[in-house]
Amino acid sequence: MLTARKVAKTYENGTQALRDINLTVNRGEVVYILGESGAGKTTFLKLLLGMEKPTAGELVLAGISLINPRPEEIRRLRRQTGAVFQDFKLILGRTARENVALSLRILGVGWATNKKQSEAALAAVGLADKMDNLVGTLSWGERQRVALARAVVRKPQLLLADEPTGNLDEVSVGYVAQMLTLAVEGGSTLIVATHDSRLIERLPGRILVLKEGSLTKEPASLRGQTACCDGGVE
């Protein structure tokens, strides 16, 4: 699914967000990327979505080189990818159901199937009773779950999530873990930037750490909580 070789990202102001990233992710894997604020986690996810371009190295995702991709390749990649970033990008003047349904409408899903799948996705994240609420009236955590439902309902080949359980209570974390588990069981590859051990405990995966823009293997303190693969960082 993903191959990175000596990938680096340096911004115009000279800030080096990523350096010498070497990583292979297989289809269907669950990979967690841990790191302090500013370590480069969000930048790495944005590279995978084509929102940023690497300044060095080789980065191939689903057979598409992200070093200098063609516009049609980026469009194709994004149709196969679900993403949840911390700004959510929801339409506040529309309902939770309408926000999720729009994601399927773009893919050409018919009205009846769209309605059924949108409602099921919102129910899976614990929002069955708020489907017809305007997103602008929902709490921050509820909006976060709407964004997750919108991403997962597409049944993407790749699902990217940036702190999907940040500031959520225990019950909401459970809903998020359940939704991500369903995505993985449906065949999605999952890459999550997080610091939340509650999510990792519920959905084990390989743990990597970004420190000052470089990847290392999982911290020893979390080895007992996860089913990790030692061969992930090359």
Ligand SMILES: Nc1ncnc2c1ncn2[C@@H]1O[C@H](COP(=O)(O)OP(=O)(O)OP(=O)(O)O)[C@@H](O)[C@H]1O
Contents of the next structure:
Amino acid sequence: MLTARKVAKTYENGTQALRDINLTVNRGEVVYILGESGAGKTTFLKLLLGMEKPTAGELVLAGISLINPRPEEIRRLRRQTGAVFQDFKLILGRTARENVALSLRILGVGWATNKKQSEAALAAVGLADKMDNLVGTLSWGERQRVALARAVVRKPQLLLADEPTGNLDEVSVGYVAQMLTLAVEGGSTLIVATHDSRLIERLPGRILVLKEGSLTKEPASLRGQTACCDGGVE
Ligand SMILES: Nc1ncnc2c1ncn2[C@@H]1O[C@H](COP(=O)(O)OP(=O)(O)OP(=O)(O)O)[C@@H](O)[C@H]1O
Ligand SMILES: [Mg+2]
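Could the form predicted in complex with this ligand be shown next, to go alongside the form predicted alone?
All chains and molecules follow, beginning with the one already shown.
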């Protein structure tokens, strides 16, 4: 699904956000990226969405090189990708249901199927009773769950989530974990930047740690909680 070889990202102001990243992620894997603030987690996810370009190395996602992709290749990748970022990018003046439905409409899903799937996705994140509320009136944690429903409803090959449980309470973390589990069961590959052990306990996966832009092995204290920790970082 994903191969990174000696990937680096240096921003124009000289900040070295990622250094010498070597990584292979297989289809259907769950991968967590841990690391302190500023370690490069969001930058890595942005490379995978084609929002930023690597400044060195090779990065291939679903057979497409992200070093110098053509616009149509980026469009193709984005259709197959669901993403939840820290700023959500929801339409505040539309309802939760409309926001989720729009994600399916772009893929050409018909009205009746769209309605059914959007409602099911919002119910799965605990928002059955808030579907018709304007997103602008929802709490931050509720918006976060709408954004996740919108990303997962399109059954993406790759699901990228940046701190999907930041500031959420236990019950909401449970909904997020349940939704991510559904995505994995549906065949999505999952790459999640998180600090949240509550999420990792509920949905085991391979743990990678970014430290000042470099990948290190997972910390010993988190080993044992994870189902699969072999390989990957080379
Ligand atoms: N557009 C940008 N221009 C310049 N530097 C940037 C830019 N975006 C991020 N950086 C820098 O790159 C480094 C990595 O940032 P990034 O946002 O990837 O970290 P992060 O691990 O996601 O942190 P957090 O946990 O706080 O979200 C930081 O030093 C940050 O200041
Ligand atoms: Mg970040």
